[in-house]
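In C-alpha coordinates, one chain follows: the form predicted on its own.
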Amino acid sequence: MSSSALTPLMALKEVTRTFGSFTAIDGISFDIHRGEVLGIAGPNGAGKTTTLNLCTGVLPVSSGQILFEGQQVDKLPAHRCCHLGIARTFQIPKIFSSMNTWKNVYTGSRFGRPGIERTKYDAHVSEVIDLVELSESKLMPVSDSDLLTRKRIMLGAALCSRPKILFLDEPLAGLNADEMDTFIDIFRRIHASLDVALVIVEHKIRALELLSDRILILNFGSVLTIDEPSVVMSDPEVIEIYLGKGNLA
(Lines of atoms letter the chains of each structure in order from A and count residues from 1; the text may use other names and numbers.)
(Lines give C-alpha, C1' and ligand atoms only; values in the text may rest on other atoms or scores of the structure.)
(Ligands and ions follow the chains in the order given, each with its own letter.)
Protein backbone atom coordinates (compact mmCIF):
# COMPACT_ATOMS: atom_id res chain seq x y z
CA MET A 1 0.00 0.00 0.00
CA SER A 2 1.35 3.46 -0.93
CA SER A 3 2.26 6.01 1.71
CA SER A 4 -0.40 8.41 0.34
CA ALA A 5 -3.09 5.80 0.97
CA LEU A 6 -1.96 5.49 4.60
CA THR A 7 -1.72 9.26 5.21
CA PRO A 8 -4.94 10.92 6.40
CA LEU A 9 -6.39 13.35 3.89
CA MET A 10 -6.60 15.92 6.69
CA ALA A 11 -5.28 15.73 10.24
CA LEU A 12 -6.00 18.08 13.13
CA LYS A 13 -3.32 17.94 15.82
CA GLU A 14 -4.04 19.56 19.21
CA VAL A 15 -5.88 22.42 17.53
CA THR A 16 -7.01 25.31 19.74
CA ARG A 17 -8.83 28.49 18.80
CA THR A 18 -9.41 31.33 21.24
CA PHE A 19 -11.34 34.57 20.94
CA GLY A 20 -9.87 36.81 23.61
CA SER A 21 -10.24 34.93 26.88
CA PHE A 22 -12.81 32.51 25.44
CA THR A 23 -11.60 29.11 24.22
CA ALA A 24 -13.90 27.99 21.41
CA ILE A 25 -11.83 24.95 20.38
CA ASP A 26 -9.72 23.26 23.02
CA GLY A 27 -6.88 21.05 21.76
CA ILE A 28 -8.86 18.78 19.42
CA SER A 29 -7.20 16.03 17.40
CA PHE A 30 -8.76 13.79 14.74
CA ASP A 31 -8.15 12.57 11.19
CA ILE A 32 -10.33 12.75 8.10
CA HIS A 33 -9.87 9.80 5.76
CA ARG A 34 -9.81 9.86 1.98
CA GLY A 35 -13.23 9.36 0.45
CA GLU A 36 -15.12 9.02 3.74
CA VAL A 37 -18.27 10.76 4.94
CA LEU A 38 -17.60 12.22 8.39
CA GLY A 39 -20.55 13.65 10.29
CA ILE A 40 -20.00 16.29 12.97
CA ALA A 41 -22.68 16.92 15.58
CA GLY A 42 -23.09 18.38 19.04
CA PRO A 43 -25.14 20.96 20.95
CA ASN A 44 -25.25 24.66 20.09
CA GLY A 45 -21.97 26.33 20.96
CA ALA A 46 -20.01 23.08 20.84
CA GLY A 47 -17.56 24.46 18.25
CA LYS A 48 -18.84 22.76 15.09
CA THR A 49 -18.80 25.75 12.75
CA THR A 50 -15.58 27.08 14.28
CA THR A 51 -13.92 23.73 13.51
CA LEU A 52 -15.19 23.94 9.94
CA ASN A 53 -13.86 27.50 9.63
CA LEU A 54 -10.44 26.41 10.89
CA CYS A 55 -10.27 23.52 8.43
CA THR A 56 -11.18 25.70 5.45
CA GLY A 57 -8.96 28.72 6.07
CA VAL A 58 -11.67 31.10 7.24
CA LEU A 59 -9.96 31.30 10.64
CA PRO A 60 -6.33 30.62 11.62
CA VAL A 61 -5.62 28.33 14.56
CA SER A 62 -4.40 29.82 17.84
CA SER A 63 -2.20 26.77 18.40
CA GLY A 64 -1.78 23.28 17.02
CA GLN A 65 -1.63 22.16 13.39
CA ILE A 66 -3.92 21.25 10.51
CA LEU A 67 -2.31 19.13 7.80
CA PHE A 68 -3.84 18.51 4.38
CA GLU A 69 -2.13 15.72 2.43
CA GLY A 70 0.83 16.23 4.77
CA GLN A 71 1.05 19.99 4.12
CA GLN A 72 0.43 22.46 6.92
CA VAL A 73 -2.56 24.63 5.96
CA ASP A 74 -3.70 26.18 9.25
CA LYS A 75 -2.32 29.63 8.39
CA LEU A 76 -3.41 29.69 4.72
CA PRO A 77 -6.29 31.94 3.60
CA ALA A 78 -9.50 30.37 2.32
CA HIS A 79 -8.75 30.89 -1.38
CA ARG A 80 -5.40 29.12 -1.07
CA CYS A 81 -7.08 26.22 0.73
CA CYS A 82 -9.65 26.03 -2.06
CA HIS A 83 -6.95 25.86 -4.73
CA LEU A 84 -5.41 22.92 -2.85
CA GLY A 85 -8.73 21.05 -2.91
CA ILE A 86 -10.53 22.15 0.27
CA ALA A 87 -14.06 23.48 -0.38
CA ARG A 88 -17.06 24.37 1.75
CA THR A 89 -20.71 25.37 1.73
CA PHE A 90 -22.65 27.54 4.17
CA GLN A 91 -25.83 27.12 6.18
CA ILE A 92 -27.35 30.13 4.35
CA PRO A 93 -26.65 29.76 0.59
CA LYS A 94 -23.91 32.06 -0.70
CA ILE A 95 -24.63 32.56 -4.40
CA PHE A 96 -24.75 35.35 -6.99
CA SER A 97 -28.41 36.33 -7.29
CA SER A 98 -27.78 38.40 -10.43
CA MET A 99 -26.59 35.30 -12.33
CA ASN A 100 -28.38 32.21 -13.57
CA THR A 101 -27.72 28.71 -12.26
CA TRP A 102 -25.13 27.82 -14.91
CA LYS A 103 -23.04 30.94 -14.33
CA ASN A 104 -23.05 30.40 -10.55
CA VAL A 105 -21.77 26.87 -10.88
CA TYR A 106 -19.30 27.90 -13.59
CA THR A 107 -17.88 30.59 -11.28
CA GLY A 108 -17.03 27.89 -8.74
CA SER A 109 -15.12 26.04 -11.44
CA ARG A 110 -13.09 29.09 -12.44
CA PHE A 111 -12.31 30.03 -8.84
CA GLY A 112 -11.25 26.58 -7.75
CA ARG A 113 -8.97 25.75 -10.65
CA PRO A 114 -7.85 28.91 -12.49
CA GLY A 115 -5.99 28.52 -15.78
CA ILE A 116 -7.82 25.52 -17.24
CA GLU A 117 -9.11 25.67 -20.83
CA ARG A 118 -12.69 26.97 -21.22
CA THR A 119 -13.91 23.76 -22.90
CA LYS A 120 -12.74 21.70 -19.90
CA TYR A 121 -14.60 24.02 -17.53
CA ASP A 122 -17.81 23.70 -19.56
CA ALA A 123 -17.73 19.90 -19.60
CA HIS A 124 -17.15 19.67 -15.86
CA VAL A 125 -19.90 22.20 -15.09
CA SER A 126 -22.36 20.15 -17.16
CA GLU A 127 -21.44 16.97 -15.26
CA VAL A 128 -21.87 18.64 -11.87
CA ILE A 129 -25.17 20.29 -12.81
CA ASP A 130 -26.52 16.87 -13.76
CA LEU A 131 -25.18 15.38 -10.52
CA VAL A 132 -26.97 17.91 -8.29
CA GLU A 133 -30.16 17.76 -10.38
CA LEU A 134 -30.10 21.28 -11.81
CA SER A 135 -30.28 20.50 -15.55
CA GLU A 136 -33.85 21.72 -15.95
CA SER A 137 -33.14 25.03 -14.20
CA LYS A 138 -29.62 25.78 -15.42
CA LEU A 139 -30.68 28.94 -17.30
CA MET A 140 -33.13 30.10 -14.64
CA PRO A 141 -32.34 33.35 -12.78
CA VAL A 142 -31.17 32.48 -9.27
CA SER A 143 -33.40 35.22 -7.87
CA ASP A 144 -36.40 33.01 -8.77
CA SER A 145 -35.03 29.93 -6.98
CA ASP A 146 -36.42 28.30 -3.85
CA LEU A 147 -34.22 27.35 -0.88
CA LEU A 148 -33.59 23.77 -2.05
CA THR A 149 -32.49 24.97 -5.48
CA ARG A 150 -30.25 27.65 -3.99
CA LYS A 151 -28.59 25.06 -1.76
CA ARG A 152 -28.01 22.81 -4.79
CA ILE A 153 -26.52 25.73 -6.72
CA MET A 154 -24.08 26.46 -3.88
CA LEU A 155 -23.24 22.75 -3.65
CA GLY A 156 -22.67 22.57 -7.40
CA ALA A 157 -20.37 25.59 -7.34
CA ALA A 158 -18.34 24.04 -4.50
CA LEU A 159 -18.07 20.71 -6.34
CA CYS A 160 -16.95 22.50 -9.50
CA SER A 161 -13.85 23.72 -7.67
CA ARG A 162 -12.79 20.04 -7.90
CA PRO A 163 -12.31 19.50 -4.15
CA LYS A 164 -10.69 16.52 -2.53
CA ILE A 165 -12.58 17.34 0.66
CA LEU A 166 -15.87 19.23 0.95
CA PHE A 167 -17.15 20.69 4.24
CA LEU A 168 -20.90 21.32 4.50
CA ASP A 169 -22.30 23.51 7.28
CA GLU A 170 -25.83 22.38 8.18
CA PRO A 171 -26.87 21.62 4.58
CA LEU A 172 -30.31 20.35 5.67
CA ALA A 173 -31.27 23.46 7.67
CA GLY A 174 -34.61 24.93 6.61
CA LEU A 175 -35.63 21.98 4.42
CA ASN A 176 -38.80 19.95 4.86
CA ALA A 177 -38.79 16.14 5.04
CA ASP A 178 -39.14 15.58 1.28
CA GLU A 179 -36.44 18.16 0.50
CA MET A 180 -34.10 16.53 3.03
CA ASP A 181 -34.64 13.16 1.32
CA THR A 182 -33.74 14.78 -2.01
CA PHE A 183 -30.54 16.26 -0.58
CA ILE A 184 -29.56 13.00 1.10
CA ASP A 185 -29.94 11.21 -2.24
CA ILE A 186 -27.72 13.85 -3.88
CA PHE A 187 -25.05 13.37 -1.19
CA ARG A 188 -25.08 9.64 -1.80
CA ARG A 189 -24.74 10.18 -5.54
CA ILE A 190 -21.83 12.57 -5.02
CA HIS A 191 -20.08 10.11 -2.74
CA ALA A 192 -20.56 7.29 -5.24
CA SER A 193 -19.53 9.34 -8.29
CA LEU A 194 -16.71 11.60 -7.15
CA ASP A 195 -13.45 10.99 -5.33
CA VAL A 196 -14.22 13.47 -2.57
CA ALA A 197 -14.45 13.23 1.22
CA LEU A 198 -17.55 14.84 2.72
CA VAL A 199 -17.55 16.42 6.18
CA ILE A 200 -21.13 17.26 7.18
CA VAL A 201 -21.88 19.50 10.16
CA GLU A 202 -25.51 18.87 11.01
CA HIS A 203 -27.98 18.93 13.92
CA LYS A 204 -30.17 16.26 12.32
CA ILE A 205 -28.41 13.26 13.81
CA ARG A 206 -30.59 10.65 12.08
CA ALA A 207 -29.57 12.01 8.70
CA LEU A 208 -25.91 11.84 9.77
CA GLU A 209 -26.43 8.26 10.87
CA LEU A 210 -27.71 7.36 7.40
CA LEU A 211 -24.94 9.16 5.53
CA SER A 212 -21.78 8.89 7.62
CA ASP A 213 -18.98 6.36 7.86
CA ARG A 214 -18.07 7.93 11.20
CA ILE A 215 -19.63 10.57 13.47
CA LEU A 216 -17.68 13.05 15.59
CA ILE A 217 -19.42 14.58 18.62
CA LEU A 218 -18.11 17.91 19.89
CA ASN A 219 -18.95 19.46 23.25
CA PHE A 220 -17.58 22.67 24.76
CA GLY A 221 -14.88 22.78 22.08
CA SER A 222 -13.59 19.27 22.79
CA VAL A 223 -14.01 15.88 21.11
CA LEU A 224 -16.46 13.79 23.12
CA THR A 225 -16.30 10.79 20.79
CA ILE A 226 -15.60 9.80 17.20
CA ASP A 227 -16.64 6.38 15.94
CA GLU A 228 -18.96 4.47 13.64
CA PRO A 229 -22.58 5.68 13.76
CA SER A 230 -23.86 2.56 15.54
CA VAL A 231 -21.34 3.05 18.35
CA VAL A 232 -21.99 6.79 18.71
CA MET A 233 -25.76 6.39 18.61
CA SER A 234 -25.69 3.81 21.40
CA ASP A 235 -23.44 5.86 23.69
CA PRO A 236 -25.57 6.77 26.75
CA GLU A 237 -23.64 10.00 27.35
CA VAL A 238 -24.21 11.14 23.78
CA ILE A 239 -27.92 10.32 23.88
CA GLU A 240 -28.84 11.58 27.34
CA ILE A 241 -26.57 14.56 27.87
CA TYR A 242 -25.36 15.98 24.58
CA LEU A 243 -27.93 15.23 21.88
CA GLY A 244 -31.10 14.58 23.84
CA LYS A 245 -33.77 12.10 22.98
CA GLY A 246 -35.72 14.69 21.01
CA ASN A 247 -32.97 15.03 18.42
CA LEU A 248 -32.93 11.28 17.85
CA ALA A 249 -36.55 11.18 16.69
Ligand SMILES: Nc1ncnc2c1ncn2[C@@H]1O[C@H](COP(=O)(O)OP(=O)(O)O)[C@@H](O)[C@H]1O
The other form holds:
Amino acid sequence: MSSSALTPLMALKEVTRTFGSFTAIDGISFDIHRGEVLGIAGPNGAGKTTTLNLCTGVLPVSSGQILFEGQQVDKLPAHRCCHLGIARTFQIPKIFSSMNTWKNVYTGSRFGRPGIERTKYDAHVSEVIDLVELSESKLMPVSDSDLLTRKRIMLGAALCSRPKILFLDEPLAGLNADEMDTFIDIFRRIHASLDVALVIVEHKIRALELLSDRILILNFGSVLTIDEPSVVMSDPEVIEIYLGKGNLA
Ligand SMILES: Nc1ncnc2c1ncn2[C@@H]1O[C@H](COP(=O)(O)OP(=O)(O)O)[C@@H](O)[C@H]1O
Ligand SMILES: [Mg+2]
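So that was the form predicted on its own. Now I'd like the form predicted together with the ligand, please.
All chains and molecules follow, beginning with the one already shown.
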Protein backbone atom coordinates (compact mmCIF):
# COMPACT_ATOMS: atom_id res chain seq x y z
CA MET A 1 0.00 0.00 0.00
CA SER A 2 1.34 3.49 -0.84
CA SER A 3 1.97 5.96 1.97
CA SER A 4 -0.87 8.20 0.71
CA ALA A 5 -3.29 5.29 1.08
CA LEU A 6 -2.19 4.99 4.70
CA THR A 7 -2.41 8.72 5.45
CA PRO A 8 -5.90 9.66 6.70
CA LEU A 9 -7.70 12.10 4.43
CA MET A 10 -8.03 14.43 7.41
CA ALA A 11 -6.64 14.10 10.92
CA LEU A 12 -7.54 16.21 13.96
CA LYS A 13 -4.92 16.10 16.67
CA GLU A 14 -5.78 17.42 20.15
CA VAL A 15 -7.80 20.27 18.63
CA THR A 16 -9.06 22.87 21.08
CA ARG A 17 -11.11 26.00 20.41
CA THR A 18 -11.96 28.54 23.04
CA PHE A 19 -14.23 31.58 22.87
CA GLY A 20 -12.96 33.89 25.62
CA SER A 21 -12.86 31.76 28.76
CA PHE A 22 -15.29 29.17 27.31
CA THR A 23 -13.84 25.96 25.83
CA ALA A 24 -16.16 24.97 22.97
CA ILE A 25 -13.88 22.19 21.63
CA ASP A 26 -11.75 20.42 24.18
CA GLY A 27 -8.76 18.57 22.71
CA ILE A 28 -10.52 16.35 20.17
CA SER A 29 -8.62 13.82 18.03
CA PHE A 30 -10.00 11.68 15.22
CA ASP A 31 -9.29 10.69 11.61
CA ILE A 32 -11.55 10.99 8.58
CA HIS A 33 -10.94 8.27 5.98
CA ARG A 34 -10.80 8.75 2.23
CA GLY A 35 -14.25 8.28 0.69
CA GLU A 36 -16.13 7.44 3.90
CA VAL A 37 -19.42 8.85 5.15
CA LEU A 38 -18.82 10.09 8.67
CA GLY A 39 -21.85 11.24 10.63
CA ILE A 40 -21.37 13.71 13.49
CA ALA A 41 -24.15 14.01 16.06
CA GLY A 42 -24.52 15.38 19.57
CA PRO A 43 -26.76 17.67 21.62
CA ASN A 44 -27.23 21.36 20.85
CA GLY A 45 -24.14 23.31 21.79
CA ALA A 46 -21.91 20.19 21.75
CA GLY A 47 -19.54 21.86 19.27
CA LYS A 48 -20.61 20.30 15.95
CA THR A 49 -20.70 23.51 13.89
CA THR A 50 -17.50 24.76 15.55
CA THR A 51 -15.73 21.50 14.58
CA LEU A 52 -16.92 21.93 11.01
CA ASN A 53 -15.75 25.56 10.99
CA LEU A 54 -12.31 24.49 12.26
CA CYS A 55 -12.00 21.75 9.61
CA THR A 56 -12.88 24.11 6.75
CA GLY A 57 -10.72 27.12 7.62
CA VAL A 58 -13.66 29.27 8.75
CA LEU A 59 -12.25 29.46 12.30
CA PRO A 60 -8.64 29.06 13.49
CA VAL A 61 -7.89 26.47 16.17
CA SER A 62 -6.78 27.71 19.61
CA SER A 63 -4.39 24.76 19.91
CA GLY A 64 -3.78 21.41 18.25
CA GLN A 65 -3.46 20.57 14.56
CA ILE A 66 -5.62 19.65 11.59
CA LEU A 67 -3.90 17.78 8.75
CA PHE A 68 -5.37 17.25 5.28
CA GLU A 69 -3.57 14.55 3.27
CA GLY A 70 -0.71 15.01 5.70
CA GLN A 71 -0.51 18.81 5.20
CA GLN A 72 -1.25 21.17 8.08
CA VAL A 73 -4.34 23.21 7.16
CA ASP A 74 -5.45 24.74 10.45
CA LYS A 75 -3.73 28.05 9.67
CA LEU A 76 -5.16 28.32 6.13
CA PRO A 77 -8.11 30.58 5.21
CA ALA A 78 -11.30 29.00 3.87
CA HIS A 79 -10.56 29.65 0.18
CA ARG A 80 -7.17 27.93 0.44
CA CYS A 81 -8.83 24.94 2.12
CA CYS A 82 -11.36 24.91 -0.73
CA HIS A 83 -8.57 24.87 -3.32
CA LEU A 84 -7.05 21.83 -1.59
CA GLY A 85 -10.37 19.96 -1.85
CA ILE A 86 -12.20 20.83 1.38
CA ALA A 87 -15.78 22.07 0.82
CA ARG A 88 -18.81 22.74 3.00
CA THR A 89 -22.46 23.65 3.00
CA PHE A 90 -24.27 25.76 5.58
CA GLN A 91 -27.34 25.09 7.72
CA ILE A 92 -29.11 28.05 6.11
CA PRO A 93 -28.60 27.87 2.33
CA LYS A 94 -26.23 30.53 1.01
CA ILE A 95 -26.94 31.17 -2.67
CA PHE A 96 -26.96 34.15 -5.03
CA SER A 97 -30.59 35.17 -5.47
CA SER A 98 -29.96 37.29 -8.56
CA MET A 99 -28.51 34.36 -10.57
CA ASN A 100 -30.20 31.34 -12.10
CA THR A 101 -29.57 27.81 -10.86
CA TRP A 102 -26.90 26.93 -13.43
CA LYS A 103 -24.91 30.11 -12.67
CA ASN A 104 -25.10 29.47 -8.92
CA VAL A 105 -23.75 25.94 -9.28
CA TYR A 106 -21.13 27.09 -11.81
CA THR A 107 -19.90 29.73 -9.35
CA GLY A 108 -18.74 26.90 -7.09
CA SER A 109 -16.37 25.68 -9.80
CA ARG A 110 -14.65 29.06 -9.90
CA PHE A 111 -13.61 28.59 -6.26
CA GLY A 112 -12.20 25.19 -7.10
CA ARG A 113 -8.70 24.10 -7.76
CA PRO A 114 -7.00 26.05 -10.54
CA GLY A 115 -5.80 24.44 -13.75
CA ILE A 116 -9.09 23.14 -15.09
CA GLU A 117 -9.82 24.38 -18.61
CA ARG A 118 -12.82 26.67 -18.92
CA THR A 119 -14.61 24.32 -21.35
CA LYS A 120 -14.29 21.47 -18.87
CA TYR A 121 -16.27 23.45 -16.32
CA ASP A 122 -19.43 23.17 -18.39
CA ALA A 123 -19.42 19.38 -18.53
CA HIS A 124 -18.67 19.16 -14.83
CA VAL A 125 -21.40 21.65 -13.91
CA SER A 126 -23.90 19.65 -15.99
CA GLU A 127 -22.84 16.42 -14.30
CA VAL A 128 -23.28 17.98 -10.86
CA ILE A 129 -26.64 19.52 -11.81
CA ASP A 130 -27.84 16.06 -12.81
CA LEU A 131 -26.57 14.57 -9.54
CA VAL A 132 -28.49 17.07 -7.41
CA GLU A 133 -31.56 16.71 -9.69
CA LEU A 134 -31.76 20.29 -10.93
CA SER A 135 -31.61 19.67 -14.69
CA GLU A 136 -35.21 20.70 -15.28
CA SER A 137 -34.93 23.98 -13.41
CA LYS A 138 -31.36 24.92 -14.31
CA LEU A 139 -32.33 28.13 -16.12
CA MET A 140 -34.92 29.26 -13.58
CA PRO A 141 -34.22 32.23 -11.32
CA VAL A 142 -33.53 31.01 -7.80
CA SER A 143 -35.19 33.93 -6.06
CA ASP A 144 -38.44 32.13 -5.25
CA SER A 145 -37.24 28.55 -5.07
CA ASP A 146 -38.25 26.38 -2.10
CA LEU A 147 -35.92 25.26 0.72
CA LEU A 148 -35.13 21.85 -0.82
CA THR A 149 -34.21 23.48 -4.13
CA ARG A 150 -32.02 26.05 -2.38
CA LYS A 151 -30.28 23.24 -0.50
CA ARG A 152 -29.70 21.35 -3.77
CA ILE A 153 -28.19 24.48 -5.34
CA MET A 154 -25.85 25.03 -2.38
CA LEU A 155 -24.86 21.35 -2.50
CA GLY A 156 -24.25 21.58 -6.26
CA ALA A 157 -22.08 24.68 -5.87
CA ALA A 158 -20.01 22.94 -3.18
CA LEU A 159 -19.56 19.85 -5.38
CA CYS A 160 -18.47 22.00 -8.30
CA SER A 161 -15.30 22.89 -6.39
CA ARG A 162 -14.37 19.18 -6.89
CA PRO A 163 -13.92 18.46 -3.19
CA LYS A 164 -12.20 15.40 -1.79
CA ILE A 165 -14.13 16.02 1.42
CA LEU A 166 -17.48 17.75 1.83
CA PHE A 167 -18.80 18.91 5.20
CA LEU A 168 -22.57 19.36 5.52
CA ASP A 169 -24.03 21.24 8.49
CA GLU A 170 -27.49 19.90 9.39
CA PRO A 171 -28.48 19.34 5.74
CA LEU A 172 -31.88 17.91 6.69
CA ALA A 173 -32.93 20.82 8.93
CA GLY A 174 -36.31 22.27 7.96
CA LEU A 175 -37.23 19.50 5.51
CA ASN A 176 -40.37 17.36 5.81
CA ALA A 177 -40.17 13.54 5.76
CA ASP A 178 -40.56 13.21 1.97
CA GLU A 179 -38.03 15.96 1.28
CA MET A 180 -35.60 14.27 3.68
CA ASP A 181 -35.91 10.99 1.77
CA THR A 182 -35.24 12.84 -1.49
CA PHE A 183 -32.17 14.54 -0.09
CA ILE A 184 -30.85 11.30 1.46
CA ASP A 185 -31.15 9.63 -1.97
CA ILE A 186 -29.15 12.51 -3.45
CA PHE A 187 -26.38 12.02 -0.86
CA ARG A 188 -26.27 8.32 -1.72
CA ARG A 189 -26.01 9.08 -5.43
CA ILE A 190 -23.26 11.67 -4.87
CA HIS A 191 -21.31 9.25 -2.74
CA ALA A 192 -21.68 6.45 -5.29
CA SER A 193 -20.72 8.70 -8.25
CA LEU A 194 -17.95 10.92 -6.92
CA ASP A 195 -14.77 10.10 -5.03
CA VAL A 196 -15.63 12.29 -2.07
CA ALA A 197 -15.78 11.78 1.69
CA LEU A 198 -18.95 13.16 3.25
CA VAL A 199 -18.96 14.49 6.81
CA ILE A 200 -22.59 14.99 7.77
CA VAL A 201 -23.38 16.95 10.93
CA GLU A 202 -26.96 16.10 11.74
CA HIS A 203 -29.28 16.20 14.69
CA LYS A 204 -31.48 13.47 13.19
CA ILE A 205 -29.44 10.51 14.32
CA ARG A 206 -31.70 7.88 12.70
CA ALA A 207 -30.95 9.41 9.28
CA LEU A 208 -27.22 9.32 10.11
CA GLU A 209 -27.53 5.68 11.06
CA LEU A 210 -28.83 4.92 7.54
CA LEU A 211 -26.19 6.98 5.73
CA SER A 212 -22.96 6.70 7.69
CA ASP A 213 -20.04 4.28 7.67
CA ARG A 214 -19.13 5.62 11.12
CA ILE A 215 -20.80 7.97 13.59
CA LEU A 216 -18.97 10.34 15.95
CA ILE A 217 -20.85 11.64 18.98
CA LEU A 218 -19.72 14.99 20.35
CA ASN A 219 -20.70 15.98 23.87
CA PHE A 220 -19.56 19.13 25.67
CA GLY A 221 -16.79 19.68 23.12
CA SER A 222 -15.34 16.17 23.52
CA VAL A 223 -15.56 12.95 21.50
CA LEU A 224 -17.87 10.60 23.39
CA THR A 225 -17.48 7.81 20.83
CA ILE A 226 -16.64 7.18 17.17
CA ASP A 227 -17.55 3.80 15.69
CA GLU A 228 -19.85 1.92 13.33
CA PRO A 229 -23.50 3.02 13.63
CA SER A 230 -24.71 -0.23 15.24
CA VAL A 231 -22.06 0.07 17.97
CA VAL A 232 -22.72 3.77 18.60
CA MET A 233 -26.50 3.34 18.66
CA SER A 234 -26.29 0.63 21.33
CA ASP A 235 -23.87 2.60 23.53
CA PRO A 236 -25.62 3.25 26.88
CA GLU A 237 -24.17 6.79 27.15
CA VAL A 238 -25.42 7.68 23.67
CA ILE A 239 -28.86 6.26 24.45
CA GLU A 240 -28.96 8.27 27.65
CA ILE A 241 -28.02 11.54 25.90
CA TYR A 242 -30.59 11.06 23.15
CA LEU A 243 -33.42 9.25 24.96
CA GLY A 244 -32.95 11.53 27.93
CA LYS A 245 -33.79 14.48 25.71
CA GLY A 246 -36.35 12.61 23.56
CA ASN A 247 -34.15 13.01 20.51
CA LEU A 248 -33.64 9.43 19.30
CA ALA A 249 -36.10 10.02 16.47
N1 LIG B 1 -18.47 32.74 17.91
C2 LIG B 1 -18.77 32.26 19.12
N3 LIG B 1 -18.59 33.01 20.23
C4 LIG B 1 -18.87 32.51 21.46
N5 LIG B 1 -19.35 31.26 21.69
C6 LIG B 1 -19.55 30.47 20.61
C7 LIG B 1 -19.28 30.92 19.28
N8 LIG B 1 -19.57 29.91 18.41
C9 LIG B 1 -20.02 28.90 19.19
N10 LIG B 1 -20.00 29.23 20.49
C11 LIG B 1 -20.40 28.36 21.61
O12 LIG B 1 -19.72 27.13 21.48
C13 LIG B 1 -20.58 26.05 21.81
C14 LIG B 1 -20.67 25.11 20.64
O15 LIG B 1 -21.41 25.75 19.60
P16 LIG B 1 -21.74 25.02 18.22
O17 LIG B 1 -20.47 24.48 17.67
O18 LIG B 1 -22.50 25.97 17.40
O19 LIG B 1 -22.67 23.81 18.72
P20 LIG B 1 -23.59 22.81 17.89
O21 LIG B 1 -23.39 23.07 16.43
O22 LIG B 1 -23.18 21.44 18.33
O23 LIG B 1 -25.00 23.09 18.33
C24 LIG B 1 -21.91 26.66 22.22
O25 LIG B 1 -21.95 26.77 23.62
C26 LIG B 1 -21.88 28.01 21.57
O27 LIG B 1 -22.66 28.94 22.29
MG1 LIG C 1 -24.68 23.66 14.89
